[in-house]
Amino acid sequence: MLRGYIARRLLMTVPMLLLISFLTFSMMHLAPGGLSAVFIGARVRLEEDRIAIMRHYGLDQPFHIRYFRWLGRVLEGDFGYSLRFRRPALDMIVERIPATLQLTIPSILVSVAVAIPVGVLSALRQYSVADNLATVGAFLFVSTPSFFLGIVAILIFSVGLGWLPISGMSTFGLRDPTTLTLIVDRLRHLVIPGGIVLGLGYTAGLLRYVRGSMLDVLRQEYIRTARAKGLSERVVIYKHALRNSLLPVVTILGMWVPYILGGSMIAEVISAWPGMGRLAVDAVFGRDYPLVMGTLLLAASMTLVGNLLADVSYSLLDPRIRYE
């Protein structure tokens, strides 16, 4: 049964994938100043130069023979060549993706391994001294822009006390590095983007959920009858409560899948980390289509691998699911 719906489900981003890339090439289609302003450019003056370049470009043929062939080449791993780097725009994003990947794996494992179990000791103590600590602090991170985070935090432990550096991601000119002495560089480099940008906010709006969710859980009646039949709390909380509280947090976990890839662009244009982010927004202010289109159909198709991840693993928590 799982296997037929994960088939069906892989069916159905077919048609998604395809509306998600004629909506994107139609967006950039539409962009003030259009594909030919960027591909010609402003010092080309006389106009049988732009019509050759345009004819050479295919910029002069209908908009629907144009998307196709673009389509074309997007199925054969073509996604064009950036017009800024002069490089192909696949091989860019695939450059990218190992920094972003050390960025934002270790901020979302430490958001989940602090947020449950401080979320169910919030759930548990309702109203008590650590479960008003704790959604102060979750309702301040949540309200506080990254951005102001990240300049508040290089102020102070960057240019202020000089514990972390303020940008990049290695420090160069290391003498003599060792293993250990790269790890924890990149860990230092890591702490502002990785850990107070991501992190807190990661970690505030998934207590949040869990918080809730717990609540809600522990006032069902099969919660009130386990204990009724005398089982220990410990069981009815960590067996019975805990696991079905986490189905909600599920879905926001699988939210979270398309920043994997993409990382988080203010994190990584604060601390100058060279990931997805940082490459998406240096693609859009300097009009690179090809290379901003390639990044928009990676977050469309992480989206979807989230959303059906999501699904499949509500199954697993809650044997009452099935999927016929």
Contents of the next structure:
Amino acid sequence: MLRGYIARRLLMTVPMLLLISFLTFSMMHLAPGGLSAVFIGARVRLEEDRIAIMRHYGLDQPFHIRYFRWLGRVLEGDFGYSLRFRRPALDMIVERIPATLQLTIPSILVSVAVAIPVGVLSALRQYSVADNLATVGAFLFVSTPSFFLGIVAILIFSVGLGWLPISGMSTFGLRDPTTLTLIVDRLRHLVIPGGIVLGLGYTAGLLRYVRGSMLDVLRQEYIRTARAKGLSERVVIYKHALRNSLLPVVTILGMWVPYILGGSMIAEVISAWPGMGRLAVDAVFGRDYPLVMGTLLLAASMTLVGNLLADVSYSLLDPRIRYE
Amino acid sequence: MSERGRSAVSGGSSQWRRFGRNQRAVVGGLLVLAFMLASALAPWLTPHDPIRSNLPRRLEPPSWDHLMGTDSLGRDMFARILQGGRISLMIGLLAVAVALGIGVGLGALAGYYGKLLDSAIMRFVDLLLAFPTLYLYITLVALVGPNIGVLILIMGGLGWTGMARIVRAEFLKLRTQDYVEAARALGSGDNRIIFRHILPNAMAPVIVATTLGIPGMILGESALSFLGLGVLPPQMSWGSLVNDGMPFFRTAWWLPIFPGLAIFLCVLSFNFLGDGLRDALDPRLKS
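Mind sharing the form predicted together with the partner chain? What's above is the form predicted on its own.
Then the entire complex follows, led off by the chain already shown.
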């Protein structure tokens, strides 16, 4: 049953990937100058070169053939060449992914570690002072643009107090680096983009979610049953309620991939963090279309993988879902 | 069911009472009103011009003459924030209007006709949701170039999926109601049933989603403009004012702080208002 569900879910991903690639490819025709501008740019002046490149990518063919030729190249890992850097676009993007992961993964982990206990306690003591504080706080952070949080943090902690570095991933030319000082240096650079620009928003959103989910579960029949059969409140809360209320959190993390990638783009720009988001923004400014389209395609694929993982892990945790 | 819907539209007094008791919602509503008024009356609220530069008085901190300081060209920041608010609010409202039109239209079609049309529309929604919004926005901006009209169309044209899902769910629920069956038995056509019988009863969640959609659009526009890919000079929005201030912000803190605060307050007000409307119009949706 489970294997069948996972197989079906995997199969559903294939047409989605095809549709994503089709939409991305169609979008390229919107560029001023059309496809040839996207693939070749204005720098290739010689008409023969232009024609040769167009033929290489099959761009001189009718639409459907153009699409399949392009798709074939993309599947082989050929995303075209960056117009500015004359390097394979895919290589340039893949190089930037580790930096984005180093930024997003720690901030998600910290957010989860903070949001789950606070959200659960908030729900257990609904309408208490602490609950009100948590809910209002979450509401404020959900309403704040993340770049604004970053600017305020830089002004206070970097410019004002001098506690944290203003930007970058690490200090260049650190004197007598030991493993410990290198790690501390990395962590200090992570605080503003990871902890504040990304983390506060995630924590606020997750906290609202966990609290709502917990309140929902506490109203369920099976909780009443558990209490009625004389289980201690401790067992009811921690064994029956908590587990069930945290199930949807797994899904939400998978579903949040697009939101996390977007947030990371802002954080990377504010803190000059050399990740995929900043590459995409720089590529847009440089009208470097192969890079722009490549980052879009990769970001969409990552989203799809995130959704897939969310669904599969949910089905592992909650057997009910497999029978739908 | 129909009772709830009908009173939501005709403004039943119990909803107003519930709304009035919610302090947050009332404060949010009043602040939204204040932002609207400030935008409408912007030119009369300050003697300064948002565009005329005055280089001798560049980068001045806030003072009685320049309430929010001056920027790198000596322009009054208060006047610029008032002007930026007009653009930010206008983009937010128009983008939501576009999303509302598409979302209600496609959601109603999917929910009412069901079957193949429904799956086609819903798969298209899934497809759009597979693209990270900010990546999709900046790609489209790169392809078609940034300007305010494009911004509204892109954000509205991509931001309708939530609305479509809500309207679809309402239509699925309402189309089998007795009163709809009765209307059909009396010979009402599809159009009449959709527009006269079902849609009015689906208004409560639509009103809530619209109100809560505005702050989302304002945040989206501010993010794009902050990146320098949204509203460009000589026009200005709150997000683009933050972007303008970035090269000087270490010394001139007032440049990003005041427009940033404006975004925060405005978004918060709409969220308060939307939350209050939800609790008042449809208590079952309470989060």
